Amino acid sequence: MTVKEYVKQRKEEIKELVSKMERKPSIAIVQVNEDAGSNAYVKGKLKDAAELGVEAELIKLPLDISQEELLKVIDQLNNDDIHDGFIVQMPLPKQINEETIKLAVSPKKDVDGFHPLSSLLPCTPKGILNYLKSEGIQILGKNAVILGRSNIVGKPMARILLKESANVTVLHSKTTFEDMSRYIENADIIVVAIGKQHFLDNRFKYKKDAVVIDVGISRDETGLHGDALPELPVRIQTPVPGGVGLLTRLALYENLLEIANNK
């Protein structure tokens, strides 16, 4: 099943669950940027909410807002009875510390799953894990290679796959090409999230039944591109666009439903 087919199927299931709820789940999206990628992503999240029957409110704040003022908005959302959960869309203006903001969001309302005390998984790794399982990809005892060690994708993805008993290796900018080639050649699951267009290409050898999850996205005059060259000689490769972005958005609403049901 392609990512699009999987997401469509899961959306129908979530829509049915929402329709049976006495009170519709409600989410707030706080945006303090005019980033093109963020605008597209927020538009997609609002579209998803409408499709699923979820209440969604976009709170757009001025770019020159102070950190103190943003923290006040977060405090209000933490304590209101209207929204089950909320997210603060990244990136934030330079006068605001992203880590401070992430930690200010109550773990009880942290739909993104970023807070260290949150019981929810971060959306991108969660979406990837659920898709792997839906495709019947064996994780236990398999070699998983993660390219990139960000706090949003690389590190939580490594923790999640370790919990699933995979043999996990994290590669990064300081890994030699020789070592990288060796790990990739023996990998059953490859998650690439470094933001370098077509970094995974035919320089590397792959297992023919390997799975490549492409998290990276970059843009040039020809359009959007992933971190992996399309049509690598592997069993499954998620596309860009139309791949991990859809899984991340889906996981956001799975997390929201979890919060609403546990109230």
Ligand code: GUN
Second form
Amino acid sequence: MTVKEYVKQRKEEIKELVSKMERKPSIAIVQVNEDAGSNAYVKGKLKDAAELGVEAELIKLPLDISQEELLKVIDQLNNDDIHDGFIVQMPLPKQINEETIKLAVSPKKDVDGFHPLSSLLPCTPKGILNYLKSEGIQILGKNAVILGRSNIVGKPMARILLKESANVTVLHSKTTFEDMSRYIENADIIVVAIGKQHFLDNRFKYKKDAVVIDVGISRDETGLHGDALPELPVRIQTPVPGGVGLLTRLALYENLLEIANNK
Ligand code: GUN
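For comparison with the form predicted alone, kindly provide the form predicted together with this ligand.
Following is the full complex, with the preceding chain placed first.
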């Protein structure tokens, strides 16, 4: 199944589950930026909520808000009985420390799964794992190569694939091209999240059965592009757009339902 087909099917299932709940799950989205990528993500998240029958409230705050004021808003959301969960959309303005904000969100309401004590998985790696499983891709004992070591994707993806007993290698900006080629050539699963348009291309060799999960999004005059050149000679490659972004959005509502159902 393509990512689009998988997401459509899973959304139908979630919609059905939500329709049977006594109380509609409710999410708040706090946005403190005018970032184009974030606007697109937030718009998508609100559209998903409407489709799934979930209550969603967008709380847009001024770009010059102080960290203290933002922490007050978070404290209110942590303690209200209205929202089952909330997210603070990243990136944040430079007067605000992102790590402080991530730690301020109560693990009980942290649908992003960013807090170290959260029992939920971060949305992007969670969405990717669920998709790999739905496609019946074996992870146990397979060579998984992750390009990029970000806190949002690379590091949690490595942890999750390791838990699934893959042989995990994390490559990054200090890895030599020669080493990168060697690891990629032997990889069964490649997750690329470095934000460099079409970085994975035909300079590298691939296993013909490899699975490439493209987390990158960059924009130029011609549109949105992933970190991988389209149509690499592999078994599965997720497209951009219409790939991982949809999986991340889906995982957010999977997490929200987990919280709402455990109350
Ligand atoms: N910015 C980019 N991706 C995400 C995400 O999954 N959650 C939040 N809160 N911000 C993001």
